[in-house]
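In structure tokens, one chain follows: the form predicted on its own.
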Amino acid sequence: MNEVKDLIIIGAGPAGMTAALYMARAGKSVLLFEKLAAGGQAALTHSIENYPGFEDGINGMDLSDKMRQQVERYDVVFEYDSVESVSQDITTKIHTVTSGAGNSFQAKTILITTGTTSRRLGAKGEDKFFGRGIGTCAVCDGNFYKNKIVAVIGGGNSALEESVYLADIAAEVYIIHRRDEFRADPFVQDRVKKHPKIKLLIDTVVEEFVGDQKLNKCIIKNVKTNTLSELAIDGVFLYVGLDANTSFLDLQYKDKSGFITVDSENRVNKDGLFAAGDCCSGTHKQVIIACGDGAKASYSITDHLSKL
């Protein structure tokens, strides 16, 4: 069993980072997981334009790698593996964190920052065909696609970023989106309308993925005509929504949703558990929000902790 550390942050995303690094700076002993990479979804977007102090915006790993780096020069624990489980002695009130590979680790304080993951459709054909020919990261894998054709499903500003981004690398692009309006934001939405090489499919949405080995076509239909088609594509990307990457932590601290509960303070219970960023119930999904969350509740565990 480890030494018991002052907080334990599951997620290095910016709101885990954000703690992590105000923690470390209070002087406190900070271990911070992360399963993947640092940077969580931010890591995953061509181009963030709305983050403060970049004029021409910044590539989202190229800002994820900032703040690991910026992290890493304050002694906080890097662990690289997955959450099992979170628990606490009733006695002690020490938590104590389950690994994927089976190893402990307690903390006096707990603060989840696990982030989203993108939403499933759910279409007949997905499964057989997600990881050869659907995706979910553009960023990763739209170099598979140079001059061919690709989809991008969803109607928020990561879709349309993304469609953006693909724009570059593929011969052309289709916006399939179950609505006649977009919830991107107007600037990303006319830079969309003027691209040549988008097209935008509306009122629409994707019945069956087909093809062989991969992913040739799929079957479209317009849900005011109830119409149906045929879409030649070489790759479909999705931008559908966000789920919480929750499944470790007991229901009573989610809503009907699997985001967490939290108070104003970023408390999930008053024991020493706390929450921030877009694992939040009620939490606009932004970088510049999530680091905010992060360092609000650095505060509330600063202030927990002086109460031991």
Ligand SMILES: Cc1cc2nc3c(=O)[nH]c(=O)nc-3n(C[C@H](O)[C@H](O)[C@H](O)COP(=O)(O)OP(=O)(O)OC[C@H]3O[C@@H](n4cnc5c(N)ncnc54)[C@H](O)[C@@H]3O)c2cc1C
The other form holds:
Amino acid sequence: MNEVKDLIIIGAGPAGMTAALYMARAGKSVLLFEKLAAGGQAALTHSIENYPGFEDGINGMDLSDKMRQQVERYDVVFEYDSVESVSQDITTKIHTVTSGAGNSFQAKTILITTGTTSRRLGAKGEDKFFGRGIGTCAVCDGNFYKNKIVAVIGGGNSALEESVYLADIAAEVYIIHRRDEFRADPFVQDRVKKHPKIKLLIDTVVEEFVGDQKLNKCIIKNVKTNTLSELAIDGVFLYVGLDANTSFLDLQYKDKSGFITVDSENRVNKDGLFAAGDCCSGTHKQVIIACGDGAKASYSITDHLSKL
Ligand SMILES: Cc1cc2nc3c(=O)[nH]c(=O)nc-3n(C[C@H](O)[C@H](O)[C@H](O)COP(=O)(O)OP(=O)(O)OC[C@H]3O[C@@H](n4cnc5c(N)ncnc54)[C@H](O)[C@@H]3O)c2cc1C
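Since the structure above is the form predicted on its own, I would like to see how the form predicted together with the named molecule looks, so please show that one next.
The complete assembly is shown below, putting the previous chain first.
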């Protein structure tokens, strides 16, 4: 068992890294867990144009690297492993975190900043072709589709913005959306509608993904006419929603969709368990908001520690 830290943060996305920065600067001992790579969802977007300070926008991985390097200037211990469980001793109030590698770590407080994971569609053939033609990260996999035909499924900002990114690489990009209106900002919609390589398939859902070893077509259905047709395709990117990464947490702390419920001080309970960022119920899923929430949580945690 390691020394008892002031704070263990679970998840090194924008929320977790901001909180780590604030807490380390306040002189607290911090252990920051990350199961994949620092940056979280922000690292998976090609261009972030609404984070202040970068007038031409900034690549998500570059912004994530800058955040990580800033945190590394301080005495924050990074632990690259997943957190599998969180518990608390009723008498001492010390929290114990167990990692995927089976190690235990202790702290006086815990901050959960585990963010979200892109949701799967649930269509026939999806499991077979996931990772072999179907993905959730255009920045990671887009380059495999140079001069090929891809489809993006979804109607929000992420779907439309990543379509524009893919259109610079692929020969053609179809946006498949089940409604006749998009949720994305009007500015982003305009960009998509004017793009010569992007075609919109509205009122349309994917019924099945088809191929041999690799995906080569989708069976799509127009939901207004119930007509089925085939769409030849090399790759598909899903942007159909987000699920909170909270499976290790008790149901009592979550809303019915699995997002963590917190009070205005980012408290999950009154015993030193806090949460911030996209994994929380009702937050707008944006980098600036996740950062702000992480900073706000750090003040509540400092206050909690001062009363122990
Ligand atoms: C394609 C796309 C485009 C986007 N574009 C924009 C944009 O232009 N502007 C904008 O402001 N926002 C954008 N966003 C949203 C933005 O990325 C998120 O709001 C932001 O990253 C949320 O930060 P977070 O720290 O709360 O969570 P996340 O970024 O999700 O980070 C959570 C971290 O926790 C880690 N983790 C999860 N579970 C565990 C565990 N059990 N143990 C250890 N580590 C764990 C994850 O690996 C991850 O690194 C975009 C998102 C996507 C997917």
